[in-house]
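Only one chain is shown below, in structure tokens, and it's the form predicted on its own.
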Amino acid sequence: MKRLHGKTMLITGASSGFGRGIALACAEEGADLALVGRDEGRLSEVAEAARSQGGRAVVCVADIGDEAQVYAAVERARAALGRIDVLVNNAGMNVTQRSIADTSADQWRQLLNVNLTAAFLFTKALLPEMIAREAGTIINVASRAALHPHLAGGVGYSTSKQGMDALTQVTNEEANRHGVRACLLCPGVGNTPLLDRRPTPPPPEQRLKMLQPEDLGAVVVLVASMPARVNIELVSMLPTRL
């Protein structure tokens, strides 16, 4: 039996990048997916491709950046699924500045909403539910700055990062003993439309070298599967010759 049979997830920031490999990954191994981002269009592929596994696929199209928007898109999801087991709030966003001097407040703002309050929004949806019944999981995607902060990564998105870890760490305190458990993953460099903000975008012959989708879906996969007594709080991921 596949590994994620009789499952349903629900994946932000699914259409590209990470969450498209972390979407792809699930449905092969037998999950059912709402998938939630801004790109119908895209959606729409990624759904396909799913299906195309025998599972079903939900196109929840939402900018998570507006509350009431996140709180539609888990309704759709609920409505199309019904229960949902496994939270992935994977959705992210960086800009070009990042240091404190070039970072405006809008921007700082923008990330934060972004890149930590949505994943608090959707976690706050679906927690109660999955503490009444004993049974969910949730993983929130950061980054390698939740455990190093850098300016590289700019102090918006750092500080946004961090944030996830202190999510993850309450969300465990509060839900563990419910039979509820929540994992943060902390990829390092990877090779998503994210780059492209960058002030000097690496080139391609150096993406090759970087942490690719599939390989987070893989990671999303094991958390996942993993039996319910067991909780693998956090995973740290490096490109191995970068």
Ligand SMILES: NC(=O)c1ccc[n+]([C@@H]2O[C@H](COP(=O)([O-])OP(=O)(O)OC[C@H]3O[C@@H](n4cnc5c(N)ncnc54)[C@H](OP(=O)(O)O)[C@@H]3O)[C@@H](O)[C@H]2O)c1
The other form holds:
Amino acid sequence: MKRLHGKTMLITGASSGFGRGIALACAEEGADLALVGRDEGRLSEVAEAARSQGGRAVVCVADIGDEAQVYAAVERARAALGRIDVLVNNAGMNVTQRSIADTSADQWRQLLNVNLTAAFLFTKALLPEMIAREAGTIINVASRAALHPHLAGGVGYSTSKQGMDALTQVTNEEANRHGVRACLLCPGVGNTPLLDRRPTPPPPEQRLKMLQPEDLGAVVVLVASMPARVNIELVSMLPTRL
Ligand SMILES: NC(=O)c1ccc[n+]([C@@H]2O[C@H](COP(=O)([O-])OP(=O)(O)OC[C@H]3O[C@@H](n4cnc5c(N)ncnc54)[C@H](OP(=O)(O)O)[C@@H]3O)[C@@H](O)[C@H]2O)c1
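Having seen the form predicted on its own, the form predicted together with this ligand:
Below, the chain from earlier opens the complete complex, with every other chain and molecule after it.
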């Protein structure tokens, strides 16, 4: 039996990088997917690959920095899949500017909006029905910056990721007694297009030593497929040799 057979999942940022890897790994394990992002073409390509594993996959185009579009994406996912068993708040962004001096107020607001507020809104939309069903898993893809905020990651990025730690802890406090669990997933550096927005993007030989999208996929499958009595509340994962 596939480990996520019969499970429905909403994954944000499924068009690229870690989110794409998570979507493909979960599809391989039998999950039905709602794929959220702005790039319809790349989401459709992931959906097609997911369907080739035999499951359902629906594309939900949304700019998650916009509250109305978050709720519209949830409605589209519900209409296609019915209930959502697993929410993966993975979408995220960074800007090239990292210091307080260089980060504009607009960039700060955008980072908090996309990286943190959207995760809150998806949680707010889906948590009540998970609580009512006494089952559900929420996986918040943060970063090492959630545990160790740093200037290299940037002031806005680090603050947004540390906020995901708080969101995860409060979700657990509010929902564990109803059978709903939340996991903060903190990856170190990964080989994804996000790195192209670094002030100096890393060279190809260094990228091979980093976490790969399929590594995130393997961890999400594990967290989502553990028996309901188990809450893996924190995962910190790093490249071994960097
Ligand atoms: N790569 C790393 O080293 C690393 C390390 C630690 C944590 N992370 C975290 O891992 C997550 C995934 O990042 P990644 O490295 O896979 O980056 P990526 O390849 O750039 O993917 C980012 C994803 O987020 C989506 N996204 C961004 N802004 C959006 C918006 N306004 N509305 C809807 N979707 C949006 C993008 O979709 P569209 O372009 O289709 O909108 C894309 O699918 C992020 O939360 C990131 O902070 C990454």
